[in-house]
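A lone chain, given as structure tokens: the form predicted on its own.
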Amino acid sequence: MGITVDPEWWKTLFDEVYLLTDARSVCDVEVTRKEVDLIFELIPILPHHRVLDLCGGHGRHSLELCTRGISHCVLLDYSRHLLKRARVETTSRGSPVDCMVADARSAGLQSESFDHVLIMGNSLGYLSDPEADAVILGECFRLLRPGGWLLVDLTAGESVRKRFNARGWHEIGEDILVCREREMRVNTVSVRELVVSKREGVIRDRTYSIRFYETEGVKELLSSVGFDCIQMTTDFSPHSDGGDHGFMDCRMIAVGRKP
């Protein structure tokens, strides 16, 4: 019997389990750093530039940009777990970041407002609709103004049929234990997590599924939305390790411009 997914999965997620289930590449400042290393490296960051960190989280990325010298960032999530936290960092570093939750495919804010927009961690391919990450995507070119550039870091479907992993787990601490076991269809991957206290038992038991892209299909997508000087960079993980970081570790960055 395969995994069985919620389409609405993410929705209820990203919470404090994720957090830590995933601490080892969302709650760890080096992996952070290069990856915003990375960022200024792609696109022409500069300090008086507005930045959208679309499907944000808890904001990482905002407060390291902000840490070089970038003067405002928006952080968008719908977790508003994940905001909440962001907020209380983001007051207690006194950092330029305005945090908001909204679904990433209508964000509510004005046109052409933006310089350049993020979306970091992974963080299409979460909707079941195979077109809702065009929409996404639609709405990032909406978003941008004219010469404004996206960035996008999401799974490299080369890289996950290569290296796939049915099951795979971690201990955290002395307490701790995360297994997942993924199921590969096409170009989908279901997971099921299951995260386990020594002392407390079942923490979670949760599925969820990540449709991912090959590197041509990427250039397309955002072809089709009307980004131009698309660029990508492949096999990129921050982390160095060896261990197994599921889809955080097989990695690409695209950046498009809008003309």
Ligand SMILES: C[S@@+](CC[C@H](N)C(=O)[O-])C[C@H]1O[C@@H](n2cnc3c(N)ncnc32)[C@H](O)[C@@H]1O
Second form
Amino acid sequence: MGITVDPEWWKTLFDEVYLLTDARSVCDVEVTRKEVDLIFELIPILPHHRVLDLCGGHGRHSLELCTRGISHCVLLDYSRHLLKRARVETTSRGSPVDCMVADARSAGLQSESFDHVLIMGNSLGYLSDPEADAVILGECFRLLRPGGWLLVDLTAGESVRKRFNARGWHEIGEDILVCREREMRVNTVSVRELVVSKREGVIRDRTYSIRFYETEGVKELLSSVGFDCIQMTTDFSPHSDGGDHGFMDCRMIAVGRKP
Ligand SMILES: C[S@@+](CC[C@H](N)C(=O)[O-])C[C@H]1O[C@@H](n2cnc3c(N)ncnc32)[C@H](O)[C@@H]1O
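Switching conditions: you have the form predicted on its own, so give me the form predicted together with this ligand.
All chains and molecules follow, beginning with the one already shown.
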């Protein structure tokens, strides 16, 4: 029997356990620094610019941007767990990050109020409706000022196909074992993720499903929403250990400008 997935999985998966299962990617400061280095290389970002970190999770990119002198970041995510953690961190560091819980399809923010919108860490393709990604990118377009830049960081579909691994596992520290069983159908990978604490037993047994894009597909998507000056950077990985980091390996970064 195939892996079955609740279409609303993305509303509840991103909690403290996710910060363990994806710790190698999202709780490693060196990984975040490499990703933010790339942001600075790819878009003309200046200290006074207003940046929206859309689907920004626990705020690792916003925090690093502020450390590098960006004076106004808005961190938007659906996960209350991750934003609670982000608020603790931004307050303790005194970072100028506004945290807000919202759905990226309809952020509820003023039109043309950002110089840059970032979607980092493979955060598209979660909603079962294939049109939803275009809706999210349309919202980015609305929020950007004319001349502003969108940057989207996604797993490269070409690599997903080439490196597909039906079973992966890794350990986190002494206690946590993460096992993933995967199925690929057309442009979607469904995953059953089992997380075991050696001390406490099974702490998660969940499924999720992510749609992926090939390079040309992302370009078409950005273009269909109205972006121009679209450029792709492929073969980016913040990891160099050759391990299986799921969707955080082999990324492609698309940038596009609002005319
Ligand atoms: C893999 S995490 C990446 C988080 C962050 N960008 C990073 O790189 O650390 C994906 C994030 O997207 C958020 N997300 C997914 N769909 C969303 C939506 N429709 N609206 C708001 N947030 C969403 C999730 O809550 C989760 O925090």
